[in-house]
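Shown next as structure tokens: one chain only, the form predicted on its own.
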Amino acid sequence: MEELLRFVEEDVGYGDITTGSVLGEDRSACAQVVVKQKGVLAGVAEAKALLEHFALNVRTLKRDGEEVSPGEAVVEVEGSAVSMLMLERVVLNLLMRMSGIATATRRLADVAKRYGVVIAGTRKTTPGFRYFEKRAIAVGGGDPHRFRLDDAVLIKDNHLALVELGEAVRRAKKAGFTRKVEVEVGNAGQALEALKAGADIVMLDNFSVGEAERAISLIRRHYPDAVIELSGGITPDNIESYARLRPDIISTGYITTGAAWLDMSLRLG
């Protein structure tokens, strides 16, 4: 709830001058959020939650997760008219990118599960709104990823820069036994040292998928147990030819990044 409240802090500043100017506090309405797009909702939690603590009377006629269609009404609204023009952009905005994302993850998602592939997020996303971000991917049937750098070990290129890729594996292996540890690399020769060294967990980035496909071959047949992890340039339009390759995880920045908003407004009456 707090960040939904700096949320509106940011949105209202010192006063909704244009509501305070026309309209009297006791005046009352009712209202509806409704989709103009076809899509998967998110982010009713938050904007049912946001809306309440400001006192208003709320129903949720679609919930996180369900396909919506033009013309649909998906929250129902009703109070304090000041109230609900107050909030009106904080919780579309909530809405429609929250629902922009589950929409575009559902879309790849639905995609690689034919293969048995996961579809994860990365940590491209936007600097204070993480959390919704993610949220709206494990919504539209993605995972997550790491939601800070205190989640999970990922040894990435500017790390192996500085420090030579098995000694990096090495040391990281040492900082704990609970964690994971997993190595970002550009060539299948880079993926088996890396595993040689201890890696758990293998990310082939921006392969093509004539070399994932190679690399793919060559670490299932020297590490069966090893987790393959693709990443780097995947979208909808490619999506298909690397889930084929059957890896265990596609993550994609693409999901928040490239995700269009879904349309809604909020229609009083």
The other form holds:
6 protein chains.
Amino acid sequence: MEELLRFVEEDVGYGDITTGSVLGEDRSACAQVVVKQKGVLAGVAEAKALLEHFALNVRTLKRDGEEVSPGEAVVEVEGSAVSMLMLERVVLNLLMRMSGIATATRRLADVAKRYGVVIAGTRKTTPGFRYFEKRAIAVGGGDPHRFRLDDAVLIKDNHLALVELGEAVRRAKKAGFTRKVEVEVGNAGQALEALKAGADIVMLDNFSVGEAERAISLIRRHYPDAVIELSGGITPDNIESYARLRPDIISTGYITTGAAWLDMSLRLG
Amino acid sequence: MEELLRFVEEDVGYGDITTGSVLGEDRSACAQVVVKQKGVLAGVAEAKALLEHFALNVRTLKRDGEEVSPGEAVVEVEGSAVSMLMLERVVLNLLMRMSGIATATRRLADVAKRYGVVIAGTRKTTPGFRYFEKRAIAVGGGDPHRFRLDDAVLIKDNHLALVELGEAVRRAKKAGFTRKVEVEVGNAGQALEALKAGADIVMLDNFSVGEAERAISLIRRHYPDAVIELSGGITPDNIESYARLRPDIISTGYITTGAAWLDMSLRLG
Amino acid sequence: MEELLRFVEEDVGYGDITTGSVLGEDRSACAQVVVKQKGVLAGVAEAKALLEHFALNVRTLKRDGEEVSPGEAVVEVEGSAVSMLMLERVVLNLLMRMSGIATATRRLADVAKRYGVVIAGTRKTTPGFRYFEKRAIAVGGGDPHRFRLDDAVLIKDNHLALVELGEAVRRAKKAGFTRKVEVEVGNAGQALEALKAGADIVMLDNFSVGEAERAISLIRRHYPDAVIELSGGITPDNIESYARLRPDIISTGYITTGAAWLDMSLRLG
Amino acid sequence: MEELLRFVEEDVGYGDITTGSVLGEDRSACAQVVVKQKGVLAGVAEAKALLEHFALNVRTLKRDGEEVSPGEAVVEVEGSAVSMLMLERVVLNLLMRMSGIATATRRLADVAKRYGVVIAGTRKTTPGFRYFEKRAIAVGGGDPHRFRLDDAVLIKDNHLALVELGEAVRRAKKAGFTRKVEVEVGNAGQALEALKAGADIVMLDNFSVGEAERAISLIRRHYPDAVIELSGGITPDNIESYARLRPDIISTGYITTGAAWLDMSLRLG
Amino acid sequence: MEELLRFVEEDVGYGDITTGSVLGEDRSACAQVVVKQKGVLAGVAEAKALLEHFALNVRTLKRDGEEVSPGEAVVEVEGSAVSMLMLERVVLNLLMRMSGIATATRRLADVAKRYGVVIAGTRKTTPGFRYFEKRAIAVGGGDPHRFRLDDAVLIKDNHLALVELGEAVRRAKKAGFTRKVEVEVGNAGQALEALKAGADIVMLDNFSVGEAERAISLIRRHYPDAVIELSGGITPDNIESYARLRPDIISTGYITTGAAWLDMSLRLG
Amino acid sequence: MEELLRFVEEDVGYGDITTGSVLGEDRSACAQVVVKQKGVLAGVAEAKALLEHFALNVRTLKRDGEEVSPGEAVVEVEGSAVSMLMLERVVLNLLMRMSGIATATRRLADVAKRYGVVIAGTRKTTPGFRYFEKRAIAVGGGDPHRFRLDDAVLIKDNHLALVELGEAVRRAKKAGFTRKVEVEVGNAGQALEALKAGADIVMLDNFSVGEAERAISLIRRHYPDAVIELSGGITPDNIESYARLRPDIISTGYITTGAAWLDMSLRLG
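Could you present the same protein in the form predicted in complex with another copy of the chain, rather than the form predicted on its own shown above?
Every component of the complex follows; first up is the chain already shown.
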């Protein structure tokens, strides 16, 4: 809640001088948040909590994770027009950004699910807004992946430029017995080496479909229980060709960095 | 700087457990931020300040606002590998999001400029990150428009649902003599009424090209000095047809809500 | 509210050790905030919100902007004596400082209004408390002027020491199409130059009454619609002689830097 | 420092749009803070720290506590004109408010000192700015009195409306052995009762000069070592008649609530 | 409350992923905080406030300061199982740490009280958690001693290494007339010197029982009203031998740095 | 650093009134932090950073993790006596609390290591100070275990009171593919059930040595690679009897809730 209020402060400053001057006195009003594009809804819980904090009555007509179509109302608000207009933009920004991410996630997840594959996010999130973007990924049916650098080990190419792979994995396994160890690899040989050293997960980064296919088959032969993640440049255009290879996970920055916001507006009356 | 450090805290938490465990001791390293897509750079000043705060040596190879091409290095860093790897994601997220916005802004501005039109942003920004997104718009050559609800008056349809237009403008003009008064209108008649009541700017919202053309010509006839802003659904696809009408300003949420991030990575070595 | 609570923390620290030790058990009490000087009330809304946050029942007997006389009660509080005594000083400080400003503003505004002139504040406010001081100016009937350095352009003598006036105005007009441009001038010639370059407002700074009279007349002749602000050393003693010249605005630091607090106290019983 | 930076943020917001647009490029400049009224300087340490934080070179020409006259320069700054102009108002507000308090304190203290009396402040300070106002009192030669409700016991009339005086003092003495116990009294009898119960200090509140004279003489006869504080409505007009009675302390809200700011300005070049 | 919420944020981060995933839907549950060791309870008020902030119904079965035995329930909670499990650890940590301190304080205070001696804490508290530890000392029947470096003067050996004792006391007495002055001494001679110079309290630091006895007797002879504090290495093992000497105060870091937490757990059902 | 500064603010408030008044002018001094008990050092990095932030010169004589003996100096400071004395308590509190934890951890770890067992902490940490306590555990050679509720799944008895074990594990495995799933069990049967359902770790909670022995042997037979954690009431008294059973991990709240602080002091000169 404290964070949501900081968003309001960011938008409002010393006050909504338009509404403050234009409305002679405060009136009661009724309004709806209406969706203008087809998509998957996220941020309803946050929007509700924020509106209610300012003593507005809220009725949610759609829930996080629901598919919505243009013209559909998702939230109905009733109460002070001054509060409503003051909060309009923050509420819409929350809903639009989060729903945009949920929509992109769902689109990829729908394809991936047909092959038993899970879609996951990355740490490519807007600075200061990660919690909400990770929530939106979950709402869209994706796995949030790491929240921070402290909740799982992920050894990447830049680490391997400095330390030999096997040694890196052995050291990482001492980072904490409650942490999984994942290694980003550039070829199948590295993947086998990582798993041999005890890695829990291997991430095949920037593999072509063909390379990925061969690598997955090789890994599965030697380590049938290994968790395999594919990553790097995956978008709606190529998701199916990768999902078809049945890795465990496909992670992609696209759902946060490539997804457009889902357009909505607030309609009084 | 305080805000940049909060972004680091968001990403790092209790520490970068990968780098902390994998690197036996801290080594000195050298790295470059390399662009992977054509675009316009933004966020270099912020990235530099952040990296230097952690005692890394930074050499900027490109400046905010410069056009960059795949493979080009924009920043060179030298110093502790541990600090570098810990900051990698935050620095890239700042640069990628801000450059994505600057790129989209520049693309539209390049078209608009040919007709003497200025591109402006909106308040559709990621909650908590507005300052940086407004900066990116400016870097891309756009006008940031309002920062907050307290720096200019903008009477919108939701206000006009509650108060008569002329009355609203007259009241708004008392909000503060240092503030401009803008009115969002749905037709040319409203625009004339707003200007007659003393509005400084009229925003033609969601007008078709034809409607906009007729409205602008009508307004110019009666109020040759009026500032006219076009808004609503403007994207790279239709920018030229609107710019050709020579309004003063075209504002669009697209540059923040529709723009993909500009891909970059950190390369050690 | 968060800010008001910070004020309480500033005054209370680890606790009100007097009330905590002296009152054996918490008692219910009733108290009134009583005015001890004639003036204009401000801060009632803030005082009420704060008292209610600590579960006290509040009845406001006077409203922000009302004239009050010695002995009049403005707020009536009922509930825990411990909370009441703990909040006493913060509530009084808010009311006394804000009412002092509102009173000074009203006194000047009453004179100015007779000549159709608006009184405005400045950025000379107590660090950390500006929002409340600007609110008090508005309650007293004044124009708050700029909130911050980001909401309007004001080119001052120190800028003109570095950049030529006409050039400065032309550059400033590009700062944002939603911003007004004001120029502080030292003589009538500069004023005309500023308006010619497109300034929205000219501020005649530290003009004698005679100088101001001549300057206003000259400016009005060439730019009948120009907004003219007088500033510099204006107090209750000389306000009428300046107001009589009918500038649009008279701004003065006096209402925040010269105004005494309006004395009040909390009376139990 | 963190607090000083918050003051800058309050004044600057997203940026100094005037200086940012008007100065084509950043220039080096030299400026002085010049006093425009006779008074006592305070806030120099804070101003210096703030200016240096933004990489400006500072030379202090006068120190906290020094008497200054119109035209005298107190601080000399050299470096980026952009930073200088951005910080101008905050620096001046700090210096002007603090010096105004120091000046008023010194004026009263100069009189009081002739009779061996100490001038003390109260908790009537601007919310959020107390630390700086207490510092200014000290710089002016006054005793800051309580910082907060947690550092000394002060039993006031509102407490005595709820608990019998002797009992109140006995309870208060258990609040902490490191705390002094002071009692605000309305007549000499109460003062004797308080001291008998073990109070360390008695405050004679709102006594006429005659009443104070009789009370002090009575108290001194019975409790020669008692610390006696006079309070209530003391201003430059009546300070001498009270100081002449030789209480230990005279406390007054006047130095924070009645003192005008000491005018200063920043002069470039 | 704000501080309690920061503790929750510290423990929860982005969410309780266990409860969030394991509980299919939120259920209503009932739980009790049960004590597992004999001791004195503290932190109940804080625990209640925190649980109620998350809309849980709380019934307190024991109060702060009560003696509790293994198996006894101290708080009963009813409501959302998700909230309850999310808050479990923070609530227990507050109660266990605070009760551990209250228990240790009470044990010492029970002995000291028999000799009319008061037990006091020190500033040896966990960084960031002092308010709660000082509260626990008070709940256990101890005197909190100084909260901070600004609420009383305590001249220690390190000061006396730099300034002569008598001079130090004389200077300190000017720190503020509402502050007591205490001096830490290493022998009886210093104590007499301090009192002669006007100190309110002397602290005999690290005296053996014999030394303390002789010093107290000497001090009492010359300064019968002096407040005498014993400090340094006092634990449950030696408390009685020191208390028997009837100083006014015995202060000890043991109650915060040597006390084990009082074990408790949350039991559902 | 920001957090360390908050600790200073907590201790200092408006200023160190003792040092401020007693030292006539600031002097340069030299001091050492000296250990008074045998133990393992932690917090040196934090102490150094804090002291250097206030422009003191620091030479570290011992490093985090080193064994220290009474009389040994661990840090040498040189510079302003005022700063040194102001920071003394915070620096000592950090070092003493952290070293107390490191010492207790090392004592248990030394025993455990002989059997190849790792000692781990818990979430029983002082509210607001967890980061530093987890760091101290690591310095002492222990595994920090979970930082927060969001970095690993740990299904406890309270969860199992609401959901069937197998089902709970299956749901938990969907919490995120980068997270491990641990289950706290009350008997060997539950352990086998948890592992069968896919748990990564089982925690045998509050098992007697005999029960633990049988359970471990049973589990190892069926799941030779299972990670087994023992927990509940483990202290220096019984550690060896449990360690001998060769679980993978022994976790214990004792190292944070039962460990006394390691005594140290600052010696000037």
